[in-house]
Amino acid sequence: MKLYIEIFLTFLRLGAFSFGGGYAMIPLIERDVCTTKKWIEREKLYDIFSVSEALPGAIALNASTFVGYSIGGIWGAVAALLGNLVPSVLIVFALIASYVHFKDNTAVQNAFNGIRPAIIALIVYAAYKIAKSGIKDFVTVIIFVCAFVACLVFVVPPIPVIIAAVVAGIVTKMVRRKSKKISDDERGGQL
């Protein structure tokens, strides 16, 4: 029970004090889960972020649920999801109630103008960290470049890009296994 409370409180704090959505939350989750608490390895966390991005829904909630599940099973997933969700719901209700009264206030507008560049920096940092673990060889570089060009130049929606990348990864792995098996068979025949 103590672990579930700790998971809940960790994601409650992350949900309450991170701005900019799931991508901006990635470095904070990484710091708390991998560095501070040492609950899971970074490579596994990057895999969780990749899967979370591919699924429908908010990446922060998906990632929190998967991380919680990796740490504490089903109840860990529930604790992490609720911890991440509760602050957002409460903050949104409070903002809805107060935004109508303060939307024209210059201090509020200036605060949002200051937050935006910081959020962009957090997203770029998260992309850099994920790229370091995900782009490992020539094939993954090609997949990255094709996906980036498809999104940026041809404005292809994310779902087809993700599906194409999944297919490319599976085909690449199958080709590598087959070529390894052929080379192993050739070496076996020479002995």
Partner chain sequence: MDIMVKLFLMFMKLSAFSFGGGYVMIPIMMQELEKNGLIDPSMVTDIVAIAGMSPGPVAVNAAVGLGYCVSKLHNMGAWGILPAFMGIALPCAIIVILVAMFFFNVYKNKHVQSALYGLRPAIAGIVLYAAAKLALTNGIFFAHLDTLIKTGANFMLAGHHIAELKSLVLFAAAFFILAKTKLHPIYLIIGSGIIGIFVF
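For comparison with the form predicted on its own, produce the structure of the form predicted in complex with the partner chain.
Chain only, nothing else included.
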């Protein structure tokens, strides 16, 4: 029970401060879940994020639920999901109620002008960390560049990009295993 409360409170705090949606949330989750609480290893967290991205629905919600599950099973998932939902619901409700009053407030607008570059930094940092764990050789560099260009220049939606990348990964590894087997066989034959 104590663990579930801790998961709930962690995601409550993360939910209340994660501006900019799922991607910007990655460094925040990483700091709490990997560095402070040591609940999951970093590499595994990046894989959880990668899979969450490929599932339907809100990425931040998927990622939180997935992380919650890997910490505390089904109830861990529920605790993380609820923790992430509560601040959203309360804050949006409060903001709508007071929106007319602060809509044209320059201080609020300027605060967001300041927050935005920080959010972009969070997202770039998340990309950098995932790239560091995922880019290991020439093929992965190509996949990374293709994914970025396909989205930015050719406006391809994420799902076709993800499917193509998964297929590319499986095919590459299969070809490598095969060529490794052939070269092993050749070596065996020579001996």
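What you see is a predicted model, and the numbers here were worked out from it, not measured in a lab. Just so we're on the same page, rigid core means the largest C-alpha set that superposes within 1.5 Å between forms. Numbering follows the first chain given and starts at 1.
If you fit the rigid core between these two forms, you'll see the Cα of Ile182 move by 2 angstroms or more.
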